[in-house]
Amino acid sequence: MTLITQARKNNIPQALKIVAADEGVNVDFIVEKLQSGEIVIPANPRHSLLHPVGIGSGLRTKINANIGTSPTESAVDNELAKLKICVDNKADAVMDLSTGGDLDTIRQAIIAASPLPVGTVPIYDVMVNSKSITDVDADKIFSTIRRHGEQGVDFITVHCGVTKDLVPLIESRVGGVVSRGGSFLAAWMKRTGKENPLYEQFDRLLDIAYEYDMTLSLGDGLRPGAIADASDTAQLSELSTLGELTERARARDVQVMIEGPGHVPLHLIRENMEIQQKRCKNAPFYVLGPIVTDVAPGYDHITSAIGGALAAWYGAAFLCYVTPAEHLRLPSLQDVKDGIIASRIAAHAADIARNLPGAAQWDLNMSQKRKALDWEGMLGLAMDPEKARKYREDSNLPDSPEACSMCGDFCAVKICRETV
């Protein structure tokens, strides 16, 4: 059973409680809510490591890490790497995007390493154990799906609503399609000429998530991709479809969260968040940013948490990190660390804004520490507290302790401290 069916039957699986403890709300909040529909737990059992980790209404902003292989670059141990980064700096949870190497190594050492929620895009294994897109068949995709279910996987991104009829209508776009899943299936109906075998049978994808408890995330495979391209009616248009399927998933108890866009400017975030709340019934929106221009490569991780926190505050639920090598390279260390923190900035301003229990409250023991310049209580407290205390250690400190390298004896709280 899913954690849908046991909490219908009055039995509240342990995730439940260990999440409201983790939110600090109570745990018929969560049942209610995961009832609903507008919490999702992805949390399959076979995953023995799991510290599950709630999405949704009345819960913190989550932040999802993508670590994962290229066909350049495919050592699993890089990838383990990744995933302690993604530990460490805590993010919520992880998606292996693996397209190079032995995946279902790599995917099970993933799993096996991680207490943070995993998920997964099998239609990228399918594309690359596939000799050509004719080569693809929809038992290919469902066995695939089927197989990440048996490995442990929490939550899979699938794109249902990339339909036959909807491809002709990205002809007209400035940016095409970006989603690689998006692409392929698109790819794929024009070669066969059939319908998309993840929206035709969505019957049989929701068998398979309810065996396994796979969390569906339904993918935004006609996400925009350039400015220019946001709320077009590709976009919108497949936003309705997955708002149907949301439906048919939640009458069959399986969990089901909506992805969101990709490239939107800053007047239309709000718009496309309460879009998507509208259709598709308050279901956890997961976005990708969105990333507020184009012209910042190098910068993306800044343009992806301006658009991040702007989401959350009116609405999404999962923010999907961004590195500074988006659209450039596949991220090192390093970048995986700085798409983190600055989606974590993002996630914590909007949740300070929604007066999510204790959210303002970290930073008011930031500010009195600061008050009472106590270096090591601002270090501690700091978001990435590696990267303050060297900038600190590595500064031409002033001969007074309390002060700092930019100020000196000039610093406007020691000044006010000892005058005021």
The other form holds:
There are 2 protein chains.
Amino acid sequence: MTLITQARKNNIPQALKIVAADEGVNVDFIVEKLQSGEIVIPANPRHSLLHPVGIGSGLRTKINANIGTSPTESAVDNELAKLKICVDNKADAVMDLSTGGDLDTIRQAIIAASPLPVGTVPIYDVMVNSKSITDVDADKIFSTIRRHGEQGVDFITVHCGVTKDLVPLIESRVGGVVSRGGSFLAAWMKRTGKENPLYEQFDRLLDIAYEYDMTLSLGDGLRPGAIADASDTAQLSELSTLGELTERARARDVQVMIEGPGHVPLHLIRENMEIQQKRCKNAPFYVLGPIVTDVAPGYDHITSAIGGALAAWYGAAFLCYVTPAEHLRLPSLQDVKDGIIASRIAAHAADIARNLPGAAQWDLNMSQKRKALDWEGMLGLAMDPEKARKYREDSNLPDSPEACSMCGDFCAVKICRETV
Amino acid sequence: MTLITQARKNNIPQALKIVAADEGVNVDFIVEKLQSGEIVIPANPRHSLLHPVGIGSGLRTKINANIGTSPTESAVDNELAKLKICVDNKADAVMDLSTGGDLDTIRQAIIAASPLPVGTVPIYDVMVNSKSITDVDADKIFSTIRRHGEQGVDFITVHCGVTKDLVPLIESRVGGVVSRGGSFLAAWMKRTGKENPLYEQFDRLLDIAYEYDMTLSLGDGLRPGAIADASDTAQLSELSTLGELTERARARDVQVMIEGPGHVPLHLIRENMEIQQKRCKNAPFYVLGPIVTDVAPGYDHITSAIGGALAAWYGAAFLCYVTPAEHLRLPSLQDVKDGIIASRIAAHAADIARNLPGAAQWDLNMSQKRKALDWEGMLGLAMDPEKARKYREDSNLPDSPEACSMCGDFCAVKICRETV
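Okay, that one was the form predicted on its own. Can I see the form predicted in complex with another copy of the chain too?
Now the full complex is given, and it begins with the chain already shown.
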């Protein structure tokens, strides 16, 4: 039974109680929103170390960090080091997007070590473990998905909305398809002439998802990969399909969230959130960025923090981080950390703006420490205490607990003390 | 004569022609908006190396980088190195906020070396060169301002709106006063019982500003320094005063812009921009950040990029950068660079959103290079080509011009080529 089914039977699962306690809300609220589909709790019962996390309406905005190997960098130890950074820096979830090395072993190692919900994109596994595109069929796709469920994966990206009729729309795009799964499925449909099995056999997918209570993250295989493609017909047509599939999943007690773009200019973010809420009946929206300009490779943690803050303020529930390495290389350990902090800043800024109870209290505490020139207090409250402390220690300071190299004695806080 | 006076006499100064050419707009537009006060061109005729820059309505959003010494770090060479970083990384203006070392010499060196407009905060100079607070009087303040004009300073921050009646409002604030100039003037008024000379003798200030065509940047000495203080009575009362002074400056052909916050949560940014536009009759708004959360010291280039993007989209013309060192220490050379790039990202994202002609073309060009897997083209178009190149070079790549460590052969762009 999935969490939804259990909750429907007035048997409140422990995961819901944990989420309610973590969020400081009543458990009845979680029960209600889980049943309506406005909250998901990705929690495969086989993921033994999991501390469940709620994503959706009325909850703190969550952030996901993508880790995983590539064909050129495939050491499992490095991925476990990335996972440790995710946990230490308070990411809310991780996705294993590995495409290099022994994928089964890497995935198993990550799940075994992760207290965070773990997501995957099973179609990558299919791609990597096929000799050629025509070596792939529906059975292979669904058996791979089942395997991920058996291993304890909590949520899976499935590009069910990339349908055959949408493939011709790709041609007129500036950026084409930038989703690996989306491009693979489009190429497969073009080559075989068949419909996307994840769409055509959606009920088969629901059976597996139900069995392992894997939350479906309906992927946006046709998300814009260029500002010029934002909100185009390909993207919005796929979203409509995802809305239909959301209702089918909910009718089967399968948890579902929706993935979103991508590259979106500032002025189109709000409309993107509103369209999703309408078409997908308030299913939690899980956005990648969005990135608000194409021109800053090396700084896409910043372009996406700008977009993510707006998106979360206007309703996105779950931000997928983007690292400085985006568009350039596989992220390093430092890139993973930088991506997490930038994404957490966006999420927290949005939580303040949407007046989430308690969110601004953290800021109030920090500002009170600043006013008191209580440096230990400030460093302890910092989102990244380690970097803040290093910055302070690297400056030339006179030996005084209140000293600061920015203004020295010309400190507004000190001068202000003499005034009031 | 100031640029405004010259333009009124149908004598179009060269600076306006340069700005029109740089912005790709008709010079008549610049003339009209300069006269209405919606555009300023800070350009002291004594600043010989200056390449003039226009700030305001209908123009590209500009960004300023603060440099300058502090009592603990006062080497002039280091400030010239920061200036070089500002020029190389395409800041649009710099402010010398020095408070340590020989301020006159440092200022002179920066002006002599800078093609960018240079701003200062003369009250810092007054503070540093006074034995005590009671050593300061109106004559000292105005003679210091004149000295800055003689040296070729293009724009000055003057906290004219911090009036005696507002000082009691400071007491109830969480963050007090975080503007050094604002706190100094508040302390001076409290100690002497006198009104702020920059307010009381505003005409005297206008005389000096007119003589050197120094653009007045009416400072927000009472800007909120904590999310909890955003849009409070102290801030908005000061802004109303600045609106009155704007009209007095315009009547005297003195260029004027308005400084703005500071710490502002996302949901109050738009209203802050709209209030300023109304009360200050569309004078260019020069905002510090805004920073959208208090809790991320070490990352305030990101908190301010989020706020700055929104502010500029909703009407701010000029973004003052914030570096990762904010709230922690005097910025290093790397901090200066990080601050500039983050601020440029915010400005450019806003220019796309407000549909500034040509802004999105850069993004289109980049996306076309991405689609073509033209790495040299991508790196050349990057906002920071140096960092982007280093990222690419640091990854383990097979020897192929199209290779990338992110996805290897599982590259959506490559797969997509096989599809369309």
